[in-house]
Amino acid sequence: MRLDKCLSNLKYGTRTDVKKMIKSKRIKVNNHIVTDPSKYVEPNIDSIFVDQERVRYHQNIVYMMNKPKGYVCANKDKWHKTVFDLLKKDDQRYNLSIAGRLDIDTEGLIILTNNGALVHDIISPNKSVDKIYEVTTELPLDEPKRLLEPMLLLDGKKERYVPKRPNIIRADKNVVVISIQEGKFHQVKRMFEAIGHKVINLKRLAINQLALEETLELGTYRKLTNTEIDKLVSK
């Protein structure tokens, strides 16, 4: 990869900015000052420094985050903080996408990654990936099996649709754990509203076979192992 493209991708500036930095002798590769922006580098192998700061490059990044309430799943927002504000400065350089967005007042497991194929595998309706939620309602549910009955909901475009039948994993008074394979706008909350129950807390516990780490505090994140990444899409 060209050096100027590599640093531009990592948000050190535009390619023009990077060329100016190189002209000012601010960039070193393997302990040598670089003068040619078109120099090809191996980001995973070469030692690259910008103003004495070591450049970190990872080809495949997958983070598990325990999203807190009050943060939106977006790259930028005019009114609210985003989950990207919770990332360390170095991690904000990567071009990360969110696989499995959550509403501002929903907490729990989200995946941040630069792997576009993985994002597609998680969110594509054709992949039938389970998303497991813990739902707390204002009042106890006398008949949770009503969630299994066909219902008509509105999506984000206010178009009517019939959600796929959920799987009720556990139901205890006003706490229900369910699994769905979709993820339309406010879907879980609207499913419960359709049977006359207000949701007062919603938390995603797992995506497919990957469960949210119980010791991971709200607002924190960590990198997944290859074994854990496989759990996101394996059957």
Second form
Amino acid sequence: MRLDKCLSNLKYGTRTDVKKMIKSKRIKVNNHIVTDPSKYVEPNIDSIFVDQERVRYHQNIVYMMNKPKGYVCANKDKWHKTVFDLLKKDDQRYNLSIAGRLDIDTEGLIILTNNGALVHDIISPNKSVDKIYEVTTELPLDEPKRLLEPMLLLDGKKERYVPKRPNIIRADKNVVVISIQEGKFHQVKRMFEAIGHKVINLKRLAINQLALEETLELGTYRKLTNTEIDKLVSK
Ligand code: URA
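Provide the structure of the form predicted in complex with ligand URA, given the form predicted on its own shown above.
Below is the whole assembly, all chains and molecules, this chain first.
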């Protein structure tokens, strides 16, 4: 790709800013100062420096984060910190998206990636990807099987829908582990509300075959291996 495009993709500035930076001899490619913004570079192969900073460019970034409570899954928020505030400066350069948002008071597994197709595969209702949650309710559930009965909920646009039947993986007093394949607004909380239970803690444990790594501290993240990426969508 063109050098100016590569640097503006990485948020070093607008295309015009970056062109100025190149003209003012601040960029080196393979140890040579470059003054031509249209120079073709292979960002994964060439060594590119902006002043003293080595440019990192990755085609396919997929991170697993252990989202803490108190952070919103949004690019920007007026009042709250966002999960993007938890990223290191270098990682903030990439246009990462969240594959399956969690509420501000939900914790656990989120996937951050620049791979739009992967986001689509994880969140599309047609792809039937399981999202597994540990749900703690205020009071013990005597009849968790009521979650399997048809119910009417409101989505984010206040439109009514009948959620797909969840799968109850484990139910023990006031802690239930369920999997759902959709991801509508407050869906898990509203499913429990529909059977008369208030959720006091919600944690996403896994997406499809990929479990949140237990030793990954709240608020931290790490890159997924290719095998782990496959686990996100494989059947
Ligand atoms: N369901 C909810 O109610 N909240 C979440 O954050 C995720 C699923």
